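One chain follows as structure tokens, the form predicted alone.
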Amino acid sequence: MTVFIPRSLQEATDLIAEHPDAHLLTGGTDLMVEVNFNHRRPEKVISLGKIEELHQVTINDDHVIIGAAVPYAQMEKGELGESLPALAEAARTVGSPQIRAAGSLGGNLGTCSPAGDSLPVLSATNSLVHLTSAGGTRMVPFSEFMIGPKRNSRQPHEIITAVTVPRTCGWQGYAKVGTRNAMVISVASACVVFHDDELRIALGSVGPTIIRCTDTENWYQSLASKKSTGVSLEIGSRASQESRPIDDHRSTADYRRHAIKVLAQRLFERGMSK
């Protein structure tokens, strides 16, 4: 295996033009599970964590950018967490402590998993995903980004480089279940954001990609009275039908449609209580 070890992101963008079947690699908490199993073996390795520009964060008033290199353990508290409470919250639910000191927004962007715990986050609050390649840079929104089970709309030769995440005016949180109360990987997980009068709900793991309820969303904008005794049932309910889980290892569908309707619907009433 050869492992290229850029010091600036013009080298290592240089790097994937000259080696676009290279794997890119920033915490490896994905990667190298996949190589001690035997299911993945890279014969080029680019590793993008000594890259500066990549581990840079800047908050404004109407967004946050967050470098792809930087550790879920950075957003778990400090001006970065209080900024994207949801963020935060989902960040404290990946792994354990190490992993979450390796572990960052690129490397759960470049792998794609529909467990992938700060996805939903990033699809609830209309975040974009920037891609940097030799050629210039372009910014892509995550409703576009993700079109498959670990499958995205990155090209070869671009990589990862930050995400944009816009601040939102209301409560916004995240919430998953897994098969034990710590580092697990979830079988279902929702977040929920309120930005003035608008409600968004996104869904993790119960499909084939990030699930955004955009009927349910259009149902409460709906409301007369958004405040009216069974609204955060119908709010549950309503997204649970609109998620598509499977029967796999970790779970049936059956629970994971009811653990959506639960998550929804409890996400929805800590919103409406703030």
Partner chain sequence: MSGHQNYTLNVNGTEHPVKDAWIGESLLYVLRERLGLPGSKGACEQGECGSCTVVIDGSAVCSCLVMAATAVDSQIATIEGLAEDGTLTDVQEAFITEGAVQCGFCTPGLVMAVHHLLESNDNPDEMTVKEALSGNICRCTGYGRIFAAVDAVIAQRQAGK
The other form holds:
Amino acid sequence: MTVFIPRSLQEATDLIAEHPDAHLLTGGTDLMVEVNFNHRRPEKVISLGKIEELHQVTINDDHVIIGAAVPYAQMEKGELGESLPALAEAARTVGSPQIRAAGSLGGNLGTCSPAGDSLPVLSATNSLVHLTSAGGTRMVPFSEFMIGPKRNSRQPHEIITAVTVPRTCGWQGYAKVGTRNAMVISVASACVVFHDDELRIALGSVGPTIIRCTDTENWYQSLASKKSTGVSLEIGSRASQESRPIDDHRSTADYRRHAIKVLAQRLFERGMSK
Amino acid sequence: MVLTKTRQRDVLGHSALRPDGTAKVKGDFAFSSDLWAENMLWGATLRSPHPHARIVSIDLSKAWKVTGVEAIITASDVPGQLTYGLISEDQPVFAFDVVRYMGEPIAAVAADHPETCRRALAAIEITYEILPPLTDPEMSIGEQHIPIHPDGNLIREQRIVRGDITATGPIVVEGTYIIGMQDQAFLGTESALATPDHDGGGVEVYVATQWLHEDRKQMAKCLNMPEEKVRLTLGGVGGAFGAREDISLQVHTSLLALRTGRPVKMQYGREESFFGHVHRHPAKVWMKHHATAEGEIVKIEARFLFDGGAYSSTSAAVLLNGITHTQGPYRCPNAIVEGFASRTNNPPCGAMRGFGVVQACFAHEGQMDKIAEAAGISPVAVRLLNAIRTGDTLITGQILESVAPVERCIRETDALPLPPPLPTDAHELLLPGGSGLTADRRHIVRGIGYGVSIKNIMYSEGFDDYSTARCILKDGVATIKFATSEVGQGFVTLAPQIARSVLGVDEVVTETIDTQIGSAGSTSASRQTWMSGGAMDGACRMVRERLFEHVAAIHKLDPLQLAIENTDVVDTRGHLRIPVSEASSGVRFEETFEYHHRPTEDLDENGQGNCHVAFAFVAHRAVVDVDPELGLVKVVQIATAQDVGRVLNPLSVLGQIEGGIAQGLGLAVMEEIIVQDGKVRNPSFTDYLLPTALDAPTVIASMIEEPDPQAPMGAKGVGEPPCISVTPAIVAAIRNAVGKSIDRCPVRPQDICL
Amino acid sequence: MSGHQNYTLNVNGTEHPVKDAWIGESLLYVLRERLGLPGSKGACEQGECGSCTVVIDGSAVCSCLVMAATAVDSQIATIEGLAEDGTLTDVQEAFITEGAVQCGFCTPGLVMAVHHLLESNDNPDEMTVKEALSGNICRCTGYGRIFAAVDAVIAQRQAGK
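Now show the form predicted together with its partner chain, given that the preceding structure was the form predicted alone.
Full complex below, order starting with the chain above.
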């Protein structure tokens, strides 16, 4: 046997303890690209897609727990989508409808690409990643989970089982630039969250990890008049300065810095107008 | 254009439906990649990771140890000619001393499973001496250039000099235009199944290609076999767009089959496909137009530089097409044009829909807008003022004999309704940026732009081009045969329509498309409706003559007074009326017809000569919504009026128009193969972006029917024109929206907003 | 090669044993090369074209990105299951009559995607249709005739209510 299909979390954690070298997959949309392009030849796979616990969604007043195998399609609308609007917007930009039917937060977190569409939302909402092993579950703030491009703090014996996404009491939104009107990988993305009088901004595809714009957030926090004209422009500029983009085949660092400026400003204005 | 939905007889002029439609919607249609044979092996190709390197050694020993490997071949296993090519045979079947582009084939393996092939390829050890890649086409032909190929770096140089080269006018506008490398990106990647003859003396190959006979000719030379020992059958083709004009895996697959004595199937993955076929030439085009104060063109100066990549493919012909279309569909009495196609260590470039004219058109249409601005007239007015007409002389000295309804194309395009303004509560997916939710309605501005083009159809420069078709009439059933590649364009729909119209039959059987009949030429250059249509029309007419002679003999009539009316043979001077089924009952008429177009000539050293057969014209108007701050674009609507000669199948023509527009849109705003230091950076559909359903504009099309007396059925080819002037029209619309000069395509966000 | 196993897939209501298959094989590969069901097409191997769309347990997904060995205990529906008795579905008919088919390589995936859309929403508006089909690339048609085919099916189904 080389593909294991556990039906329960218990079974899965036992398997992973026994086979720490196995690949974990949920929807498979990331791993199979690597296999198809001859970049990876898995010898052992633990498929988590049929574990009931990983498909559960719990919507509470102040937070939502989303199982790691819940597909993006389910986050786009309905009660889940309405309770987490920025995540719904991000989920809608993931790949194609077919990818959104298979892909999940577990995959986005496991892969931890800076271009992962859901990750800026998990960052800006101060989400917690649930990591479960035979020894129990620990909760890791997203900011401590993603530690580099395609690197995270999951231990080999741990499974990403769920994400706790705190609900916020103000507006939240997400925007992503790509050079096509659908099914496009992110060139730059941003999530803006208002919570009480707090502003949070997280950026995707413009650094080695998702970037939380803490300087910008603190600057905003210190403002006496948060609604004065020019604030949105300043937020755009400051967020842009916090980005650390590079030139690659998808775009240029200059454009990405510029796009972040525009996105942060527009999202802030969108939030202020609601 | 309202499509007729009445299904009377599927004769010419009606929207006959595809005969392969049912199989295609059921998933039953056999594409070349769907083929399978008993005892079949898989083939795979090892390609160079370097754009320029000397092969020091190749060690196959470890690869041979991979269980399941049946054959490994390299250049030393090629029994015949080591190189191939469409115009010049300069491209190695397998690289044998030097690799000249990233992705160049070096070896191939056959094994029991695709994964075994991949492991075997990974086990082949090659030692390279890496050489500096020559990637700048200007440097390639500069004085200091070092040749990267024994044939030298200049693939072709050609100039055109016409009229008074000192002429000028009060308006002088100039621009340098950059066109990016576009990929044909057919969905069905390269694939073939080769089966060796029992005696090893021949091979049968099912392959997706544009030109069976040319493939066979090139394959036979490399395989060192007589052509008749290489039998090709068209495997179902998943799109072509020029990328299947050159051979790719044909020789490799055949060699592996011959070596192993077993059927071998090869199929490229998407990444390999990006390396496995030629692309549209990236080009730099400089143009300087001199015009009167009113905006009438006095003279054009131009310089074209096409990057041919490592091997010549069709670069020489692409260059000719580019420079001979410098003037566009406009009168131009004086011109001095020089053009170069140069060799580099970039990916080889060759045929793609539009074939050199796309590059010329992008430049001349940019220029037309600059003249309009300088003359203070509208983009439409400047185009109408200069519109070429039948009988005008081109800058090559060739008289434009084709029907040339350029003025009508422009006027009818301009008369098509504009889309309503973007509503204040526009659906979020209608805004540039789409589901990325990057913009609100207030951020968006709209622009309008125009493009008009002229496109030669058929091959040029003295090529004796022909197509062959056979028709058999028996018992009221026509059986037709041709080697015309069906790549999706619809010749398999059209050919039976021709037979029905000419012969008055309803039932038409189309035989297998293979090399068991004479060549049909290539499915390219918008030529098959004219060429293979002409051949089929000719064969059917000859059969009809035989039928009339037969009927006339029985009824003691002059065959010349007989005609076909619907499904009957009728006496135009009497009362005789016999159904064709009855008239052909128990007899069999068979005729084969070879259609040749009129001869063309080479250009002389000043670029003068009747080098083209015929021309088609089209106009496009683009409406775009742009987010100027982010540089994102949504193409809202394309209006077009196209000179089609005569509409033989409205639904098919509309399909060509809409499909061509989508490809031109791709080149305008998203499609580009990114090459850095000779390395392709985006060989995948994640990073080479094609238009999706949410990128497709509304298309409103008008088909201009002025039958061309030179064309066999009055009909011009319709495949290429739709994708040519739509690109400059969209870019003009973006310029119009944001008020910024943009002289490259595709337009990248940073070209708009930074 | 290491990493092989046996498993069974349920495709179009029939159990298909798969013997000694490398685990890296995608569902698309297994359908096409092992089960003799080549109707689903592969054109990108990374979920960016939709040509390989199949429906698994009610979700339309790209079969190129499904590890075949993980699709056990699922109901897999492919293009071959649509007109099993030889009668074309309304979507298949409309694709032919509206000119939505040219080379036809994208067609099986699109037909599956359209059926899937219309099963959950029998009267989708224009933008819903376009978004639902935005994962299916067609290189030949420019999508105009594909939208026409979908519109024709919607109109027929509404009229037939």
